Every structure is written in C-alpha cells, then in structure tokens.
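Coming up is one lone chain in structure tokens, specifically the form predicted on its own.
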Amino acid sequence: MPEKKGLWQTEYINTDYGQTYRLKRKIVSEKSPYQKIELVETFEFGKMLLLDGAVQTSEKDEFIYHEMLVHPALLTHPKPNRVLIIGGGDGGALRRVLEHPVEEAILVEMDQKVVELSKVYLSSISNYAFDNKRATIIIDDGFSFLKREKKKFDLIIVDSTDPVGKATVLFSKDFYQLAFSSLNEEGMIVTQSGSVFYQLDEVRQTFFNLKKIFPYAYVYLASVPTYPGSLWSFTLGSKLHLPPLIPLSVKKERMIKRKIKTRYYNLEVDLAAFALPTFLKEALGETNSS
C-alpha cells in the first residue's frame, strides 16, 4: 500500500476531480500583484510551480511541455532569427528557443516575481537560459508589448496561464490578428491551448480564432503528466508553413544542423502529434489544417 502520510497539494481541476501529490516541503507561498505563487517539493515529481493553485512546470516532465511547445515550428522555420515567448516566467521554453540558432529571444513575463522565483529555485528547467546574451528579459503584458513593438518575429510563442483574468486576452481574436501583423511573411504562432478533456471549448476557441486570421491552423497533442487529464494540446498558427507537411528528411537535416538534442520530441513523435483522435477531429469540424 503506498504511503499516505504527509503533506499533500491537491489541484482542483473542477467540482469533481482534482490531482493530489505527496509534498517533502513547502518552498515558497506568497502573492504578487497578479496571482499566488507556490513552489513545493514534490515526492514523485521533483520542484513544481504553482499558479493560482494550478499546476504550471515540475522538475520530472517539464521537458516534454518545453519540447513540443517550442520545436515543431522552431524546425519547421527554415531560418528563425527573432522569436517572442510571451508568459514562460519558468525560463522552459527560452531555453528550447536558444537551442536553436536565433539571434533573439525576447521573453515578455507580466509577473516579475515568477521570474525571480524561478531563477533562484527553478535553474534545472531554465538550465539558465536567462543569462543567454541573445535572451532578452521584459517585464510587462504581452498584449500592450506587441502593440508598441515595431520589428517584427519569426515565430510567437504563448506560454500562458489559462484564459483566465489578465491572460483572456492572450486567446482573443484581437490579439491573434495583432499577432499577425507582427510576424514575418513566413512567421508562425504556437501557444497551449488546455486540456482536450477538461478544456475541449478552450481548444476548439483557439483553434477557431486562429483559423479566421491565419492561412493555416493545426492542433497537434503531447501528454504531459502533470497537467490535467495528461493528454495536452498547443495551437498553431502559419502564414506559410504547414508543419506536418515538411518532409522529415528537412526536420532531421535541421535538427542536425542545429545540434538539437532531446528527451521527448523527435521527428516520429513529431510526426504523430499531429495525428488527431477523432472525438477531437469532430470537435474541429472534422479538420486540422486551413
């Protein structure tokens, strides 16, 4: 019988079902400006970031969050040279991007303590791509940042919270359409868009949203332990590009290239993410392209 004893965190994901993890300590609880920010030890998971109670990275699997977030568009982009992460504060998928030969990375996290947080108590994740010189650190909302911003990007990636407060606009059609307008002619847009369990209206609004602006628009899965029902879902928008249509023999020639190393991704993985079931192709309209 498995231990029971000790402290515990519990993860309501709604009325009726919630993720519970044995804890070896408590870290960090405390409140910004924005959200309450928790960092606990877990037995079974290693380090593990909370937001507003929900689990956002751990130790054991953010590797396969980071990696299916960041590189099947970073491969699909022949020459990626300037890339946004908006949200990330955990330094995840900064450091994915920056495996990558860009020649920026701009990360624009709204809660300067997450970032503070995760320099000090997160370096594993991070493996401290903050202090990349190609990294650049801004604390602000992404929204306002790419109003104001006037050069434009290769590739947008949202590692946002759940549409939720601040971060509802980051799933809006406003916001896809500005993000648009900031990319290059062959630019693309990936964020995570939930749960196709839990969350099945937030994936099919992102994906409908982006597919009114974008030429193209596919979902595509990972399963992440952590995250609720496992089985998540990223979004992404292209003006050119169509991911699952690049020939693996170019993935594998870049990945090469750039010296990509993983733990998760690799191309047959990239190749069946994009594989829909079919509970989630109807709730696409049965499609997962433009």
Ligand code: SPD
Given for the second form:
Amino acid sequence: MPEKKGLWQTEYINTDYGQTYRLKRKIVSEKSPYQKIELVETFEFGKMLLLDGAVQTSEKDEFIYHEMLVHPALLTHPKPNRVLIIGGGDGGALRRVLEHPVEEAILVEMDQKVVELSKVYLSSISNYAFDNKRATIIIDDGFSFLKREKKKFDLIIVDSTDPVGKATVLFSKDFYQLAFSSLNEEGMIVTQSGSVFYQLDEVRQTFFNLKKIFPYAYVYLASVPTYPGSLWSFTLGSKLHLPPLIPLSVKKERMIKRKIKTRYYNLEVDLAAFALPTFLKEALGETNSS
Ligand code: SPD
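Can you now output the form predicted in complex with the named molecule? The one shown was the form predicted on its own.
In what comes next, the whole complex appears, and the chain from above leads the way.
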C-alpha cells in the first residue's frame, strides 16, 4: 500500500464516499459571486478545475468527456451551422465544436471568472478556442440568454455543473421546452446528466423531462475517471434524427470530410455508448429511444 504523503484534495460525493488526488500545488482558490473556484495541479491528472468542490475537468481526461459531449450529436447532424454551448467556461467543448465546419459557436457562461482563469491556466484544454473567429463568448445565464435569443440553433449543448443545486434549472422541463423552440427542425440538445451510479435519480429525471418535450431521447455513456463513479451519462433530445441509427458509414464519411481527429471517440465507441447496462435500462423504463 503506497504511503499517503503530501497535500491531497478530496471531492466528497456524499457523506460516505470521495475521490482524492495528491497535489503538486494549489494554483487558485477564490470565491466568485456564483461559486468557489479552485485550480490545482495534481500528480495524476495534471491541472484540474473544481467548482464548489466538484471536479469539472482535468488535463489528463478532459478529452473523454468533451469529445463524447460534442461529437455524437454533431456527427449525427448533416450540416450543423449554429451551435450554442451553455456553461463550458473551460473551453473544452467549444474547442471540439469548432473542429466541425460550424459557422457560429456561441458559449454562454454565467461565471466570467471561470472563463478568465481557464484562459490563463487551462489553455491545453481549450487550445485557444476562445480566440477563434467563429466563437462568441457571452457572460450570462443560459436560460435568460435563450429567452432573449431570436435566431435558432442546430445544436444546444449543456456543459454545466452537476444536475443539483444552481444548475437544476438547466435540467427542467421548462428549459427543455425553451430549447425545443430555439432549435431548427433538425435540431438536437445534448446535456451532461451526471453519474449513473451516484446520481441515478438525476439521470432519470433528465431523461424523462427531455422525453416529454422531444420526440426522441437517448441516454449514452462514457467512462470519465475524474467524475464520481467514472461511468458518466449524457442525455440527448432530438427533433428528427436518431443518433444511434445513423449508419456508421455516414458518420465515418462526415468524420473524414470534417477532418475530425479524436483520442477517445470513434465509431465503435459511438455505437457502444448507446448500449446501457441492465440497471440503467430498468431505471429508464427500458425506453432508451423514441
Ligand atoms: N461532476 C462534475 C460534472 C461536470 C460536468 N461539466 C464539466 C464541465 C467541463 N467542461
């Protein structure tokens, strides 16, 4: 058993379980008007961003989460032009969206400090996506922005904190109704929806809320080591397209044409991501589709 030396940072998932990292150094710890923001450098995962004590992203495993949040939906859409990201102030999702030939990617992040600190300390995650001419950064809350915005989107991505506390509104039926009316007729919404092991109720609620509004709804999975329980859920609502039923040859052609380079996502992973374990299928009422 290795010795527990040095400085450690724990994310407490509940009263009985946490995930702990040995730190090289604490970089930033400050309170914004919205949350406690911490940037630390860990031995195992490189630099890591925490909001209110919950790990949001790390240099070592961010590619898994961000590729899986963005590519399944964008490769399902034949011609995505206008994409909205709500949250995602670290820039990792924005970077992946801009790998597609979209005309405009709008990132609406509530906390300016998260964007500022990410630009300084997490450029390996955003790869300077904030400076891309096709990107617009707006500091606002996603719900208010969408209420005001008149022009429609092809994809809305919710890259928020966990579906508890202040982010809950982004998982509500009201929000999905608003998102539905803000999407073009081939439009989709995809949201991170929490740990299938530790937040199963939130996963169910997200799926059932989306399903009430969108004709098609799917949960899919990826393993993100720094997220509680690792097995992470994403929930996708679609007006027209059925992502797991798009032939892989079509997605492959789009990947090649759009020159998408990935480290986690590939077509076999895409196919497998929509296969759910039995306990989750049961929790979703065996209805992971239309
Ligand atoms: N438990 C943390 C889940 C965080 C999901 N969003 C992360 C934002 C990374 N861009």
